[in-house]
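This document opens with one chain alone, in structure tokens, the form predicted alone.
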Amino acid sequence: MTYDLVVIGGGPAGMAGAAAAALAGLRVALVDGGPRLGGQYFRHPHSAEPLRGRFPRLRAAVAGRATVLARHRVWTVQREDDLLAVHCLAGERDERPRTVRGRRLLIATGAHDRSLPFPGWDLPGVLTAGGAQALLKGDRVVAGRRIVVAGTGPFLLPVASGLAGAGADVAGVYEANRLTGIARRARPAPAKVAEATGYALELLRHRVPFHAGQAVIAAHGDTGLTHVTVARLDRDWRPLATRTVECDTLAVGYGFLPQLDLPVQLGCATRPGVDGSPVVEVDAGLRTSVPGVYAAGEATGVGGADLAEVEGLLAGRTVAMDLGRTARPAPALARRRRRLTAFAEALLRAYPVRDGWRGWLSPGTLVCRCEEVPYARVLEARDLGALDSRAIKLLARPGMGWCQGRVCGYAVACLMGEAPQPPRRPIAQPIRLGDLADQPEETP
């Protein structure tokens, strides 16, 4: 079967885009690697689906109108004449190759945690803030007993409040940036102020201290995390004074990076985002530079669930109009997108990653955990004449392991003094050679 639209990603943007297109009369397939809809933002245990909020409304709009293909991991997309072929691995342990074809494609693949290396970040007990949140929301698992939450960005607040509410002893939240810069750059939005106030009250209720202008610059322990070094920072994130905090878990996050493997595979143009990270370039209707391909949500710039949903709605309506179906223009949606985009960009400017983090590294600090590449080897490759991160990769092997640079790529680019580049991976998801060789079968 050939669909009018194939949507990749079952989060707010993908669900909204699929719903808008299906309501306009298009045949829509929604493909997602998870076992159920929701993405990272609406992640929930199967036995306890949320009954209130936006998720039930979006799910109801999709159900019965679009074909939902859960547990379908997309590893590449190819153009076949006038169609776009989405190649997937379907199922759980016994995955089988499948291909879903459509006249149009909407990419709504979200984002992943941005990590910075520091001494001890490879210890058991150290994980990303997103990882701690995923364990809590998806499996009701609290990552540890005594937890430190650190990094930068507003995402630290829901992570810390969620962990505290689940019974964890949250030893503190350490925000590397100063609140004065945040207040100056991000104009108050009533809904966001109310949301932040709710998190602050939750932290206050559980007596969780919040420290601005401080960061975890090292983690310590033999077989697992036992304590961290916290530093008071200057405006460039250079340590001024340090102390230790005992903990068995560290949840650390420095914002998010869009997942761009699939749009880059297709040749979609990218541009530097507000924070310097690459994002997909789209027009007002969320069309990319490749005919028939659209992008919505974090792929066009990290901005949160509200913006992602609005972009998904706009993209779905644009696809319907481009295919000649009745769909009136949505100026109100466009205006809301502009407002939400402006707020998201203000937050990105308010929570920058400062260059001073490089001074936290010691020669033995692992920069690439997959290939166990220490900082000293990166410096050695640079001294040998490597001029960019690609040359560093060839000489010292960072980014050559399991994650293919998803974790260390940003840090290596910063260490070389260059802007992060779009990923160039012909395979977006791990795939067995046998599956790669098999002739894919078409999804009915």
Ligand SMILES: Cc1cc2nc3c(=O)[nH]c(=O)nc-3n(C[C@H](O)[C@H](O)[C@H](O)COP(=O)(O)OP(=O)(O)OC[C@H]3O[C@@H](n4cnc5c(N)ncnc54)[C@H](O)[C@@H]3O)c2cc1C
Second form
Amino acid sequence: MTYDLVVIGGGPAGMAGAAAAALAGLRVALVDGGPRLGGQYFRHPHSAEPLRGRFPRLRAAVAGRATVLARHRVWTVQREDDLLAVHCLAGERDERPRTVRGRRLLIATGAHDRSLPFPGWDLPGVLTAGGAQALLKGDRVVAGRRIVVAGTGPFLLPVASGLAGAGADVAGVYEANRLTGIARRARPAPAKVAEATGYALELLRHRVPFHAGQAVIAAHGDTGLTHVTVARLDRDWRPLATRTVECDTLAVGYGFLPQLDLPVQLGCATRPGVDGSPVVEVDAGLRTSVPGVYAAGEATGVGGADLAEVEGLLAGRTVAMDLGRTARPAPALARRRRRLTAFAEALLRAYPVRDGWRGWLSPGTLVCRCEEVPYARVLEARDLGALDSRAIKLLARPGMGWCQGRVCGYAVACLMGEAPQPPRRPIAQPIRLGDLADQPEETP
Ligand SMILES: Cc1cc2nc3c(=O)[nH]c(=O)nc-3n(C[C@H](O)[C@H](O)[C@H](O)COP(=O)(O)OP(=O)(O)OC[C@H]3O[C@@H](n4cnc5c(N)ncnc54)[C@H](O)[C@@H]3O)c2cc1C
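And the form predicted in complex with the named molecule, for comparison with the form predicted alone?
Once more the chain from above appears, this time first in line as the rest of the complex follows.
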């Protein structure tokens, strides 16, 4: 079976893209590595599918119109003449190689947490803000009893209020940036103001203190986290004064990084986003620089679920038009995209990562947890003549482990004074050698 459009990613962007294209009469396959549709924003347990709001509407628009292929992890995408072959590992425990072919491809693979190393971040009990949120939303699991939420960005609010609402004792929210810049930069839509007010009231209701201009600069404990060092920071995040806060869990996150493995594999052009991290370059129709390949959602720049959905709708319509199906132009959607993009970019400017975090590191601080590479070895490699993050990787191995630099890549680039580079991963998902050698099955 060859589809008109294969969509990779079943989050807000991918679901909207698949729905719009299927509604225009295209044969669509919607592929996702997770057990069910929803992505990060609509993540939910099997037993509790959201019955109200945007998810059921998107779900209904996709159901029966597109072929949904869940538990399909895409490890690579290749061009085959005028088709695109999407190579997946399908299944739960006993995964089988499988290929889905399409005339057009929409990449909506989302983002992952942006992390910064600090002493003790490898202790059990320290997890990313997104990880804590995913556990809560996807499995109704509260990550700990007494939790500190820290980092930067508006995402800390839903994480802290979600945890407090689920019964955790949230000791505080520590936002590294001062809030003065936000009002000046971001002109939030009334819905966003209402959303933020809702989180603030929830934190008040649970007596969760919010500390701006403060950060967790170290985590402590023997076999697990017992307390953190919180510092009041200057404008560049250099510590001014410190104190300790007891907790058994730390949910820490410094925003998100677009997931670019697949578009980079295909040769799609990227450009630095407003926060310096690479994003896929797209035109107003969400076309990438590679003919037949489109991108939507966080992959084109971190902007949240609303923007992801709007971009998905626009991309699905563009694919339909490019394949000669009539789809009415949607100026209102394009205007909404511009407005949401402007707001998202203003937020990214208002919540920057300041350089002072480098001063939090001690020589023994692990920069790469997968390969247990301490900061001292990164400095050693630099002194041995490594001039960029790639040379550091070759000499000291940060980024050569399980996550292939997804967690430490950003920090290593910053330590070398470089702008973060697009990831070069020919294999986007772990695969068994046997499956690599095996001939993939065709999808029905
Ligand atoms: C852990 C985490 C939690 C978040 N929680 C929230 C939240 O609570 N509220 C909020 O407003 N924003 C949250 N965000 C921000 C989130 O990025 C956006 O809100 C929104 O979900 C983006 O939509 P999207 O469609 O671009 O990507 P996503 O929703 O991330 O969807 C991308 C989908 O692509 C799939 N995928 C990725 N790579 C592959 C592959 N190689 N093969 C197959 N499938 C693949 C993933 O399984 C995922 O389902 C969270 C982000 C993260 C990383």
